[in-house]
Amino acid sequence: MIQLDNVNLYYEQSSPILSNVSLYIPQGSFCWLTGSSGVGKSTLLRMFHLEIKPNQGHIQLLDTDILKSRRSTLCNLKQRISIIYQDFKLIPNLTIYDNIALPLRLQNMDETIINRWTNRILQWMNLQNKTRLHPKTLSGGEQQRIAIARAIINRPDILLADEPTNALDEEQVLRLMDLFYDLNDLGCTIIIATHNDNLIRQFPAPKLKLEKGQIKVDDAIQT
């Protein structure tokens, strides 16, 4: 779950993100989120990731209130919360497998698990010919799906996607939504930005816009 409270987001001689904005989106959620380029759609995803801290209010992720937690209890957190880039981020010295394992090496897991999740993803994601590649040797749309991997393997909690699509074709869009449902049939929240209209109406859930500092929520998710 993600609860906002009397939440402000905002940086220096700018204009708001977030003001004054209370928010409740229950464990299990499927949402798109949405509004015009530049709104901070990307920086709230990050907040969510707890790569950044509300300049006022209360955040609380998965029962645990970000503000009043100890450092540790944060990165153990974090370890449940995963996050597509739109840049993708990965790192340019590891392999592509490495670059998949790496959740799970963080989580200190036995590498023969993590061989066995690493392997079975890069077969799903047709990676398994480039392993040992690194990412500047590889398309968009493979760096994506490479993203999207290393996201998701360590079946997160919360996974928060920022325009996860943009780099693939109409196949691959259809099977990653078809992973997205499994993933949220088994527990996972979902927050999608996107600026792509019909894959909103091709794959219907509801939607939070982001829009002069406030997120306005559809009835499908209030409670």
The other form holds:
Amino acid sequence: MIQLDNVNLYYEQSSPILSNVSLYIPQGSFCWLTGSSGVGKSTLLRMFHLEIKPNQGHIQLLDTDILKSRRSTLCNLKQRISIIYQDFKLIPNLTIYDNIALPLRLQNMDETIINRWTNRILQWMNLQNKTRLHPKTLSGGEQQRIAIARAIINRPDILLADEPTNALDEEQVLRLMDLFYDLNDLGCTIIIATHNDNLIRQFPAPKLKLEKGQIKVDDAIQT
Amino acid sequence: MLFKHKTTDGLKVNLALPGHFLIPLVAAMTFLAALMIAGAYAGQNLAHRWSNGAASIVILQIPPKNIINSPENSISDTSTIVSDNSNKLASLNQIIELLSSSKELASFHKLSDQEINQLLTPWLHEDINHFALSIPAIIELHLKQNTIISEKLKNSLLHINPDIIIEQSNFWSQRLNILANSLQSCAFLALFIVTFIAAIVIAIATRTGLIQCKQTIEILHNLGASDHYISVRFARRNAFLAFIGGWIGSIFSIPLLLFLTYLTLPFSSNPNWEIIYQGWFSFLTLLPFNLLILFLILPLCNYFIGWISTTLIVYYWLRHLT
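Form predicted alone done, so how does the form predicted together with the partner chain look?
Once more the chain from above appears, this time first in line as the rest of the complex follows.
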């Protein structure tokens, strides 16, 4: 669940990203986040991922008031919210296997479970033969698949994706969307930022349009 | 979690916190700290010795009454000597009786003729028994606390023998004691400064390492790594380096400290100090055990200083990062 109450978010000397916005996204929703380039979609996702705080207002994520919570609580909360960055943000000195397994290791999971889950997702991503390689040796599409694998491996409650299909071919996009729907069926809230209208048309879902500091909901958000 | 996956989280703390910078610096700080501790220990010993030694000693000189007071008795004859001896004895017994009943004394000791003889021979160049003048009796009083002799006891002594001379050396010894305490305080202050500088050096090295790992730390933080997790990763590395530096510094300080001990042992309260000239083994048996233990503890202290200063700086840095 994501709830915003009169939230203002702005950087100094620039137009506001959010201006007195209130919004409620129920748990298990699937929605697109759209808006013109530079309007602040990525910043909004980063705010949902607790990387930046709003200048004013209240935010509740998964029933936790993020402005009143302690840092340790927010760290635990971050383990339930995953993000796929546009620039992937993989750790260059780790192998693909270790990059994907990292969220599980930070949750102190047993190494046999980590091994099983990581190998399964590597297989699904068609990267099982490249486990010992480092991210820099891979193509953009492969790096994106690793970033996606890392984001979903710990079965998050909220998945935020910033242009996740940019570097993927059509077949991979279809497979990825299937995966997102499967996760959504398991109760995960999914917000995908994109400016790919074809994709939105192909996979209809409620749309959050960020424009002039306001979020316009184009369609009723379904739980 | 903190130790099992140390090499698989992408934080290259070994590269971010290289030992070739921190170890020599910590070793130098430890070397200085070892000297400070030795200085403080020596100061403490000296202060203790002075406060328990000279400061609490009072010397009573008891001249025979009738010899000094009566000029006609200055010509020595047999009857005068008998009278002198009996008067002296009576006065002395009274004084000893008074001292025995006094509660402000820890102990007292009347110097025997042999002891007085031994004491005065270098000045008189002859045996006191052959000396023309009669020598006063001498009693050494050890006061219970480092105080001055009470007026009551002083008056009682003067009442028995008005010519008694009471020598209390605590005026100078108190000042010497203050000097020793000041030296000790200076050593502790210097030790504090050295510790503080070591902590600052570790903190600066940590900050440099954090900046080097900033990108990875941000990613780990965004994946849910706690401040504690990141701080422990850095603290373990720095504490280990500080520990190694501590050992090196301690080991390097030992030869110099042995030499200084060799020079200062004759000034110590150790009654067996003269055996240092009998050989190295004898010298080593005289080394203060407390000090040796302290040097073993120094690397451990470094470990904790490294751990604490690193943890503090990592927490501070992370709070300003996000």
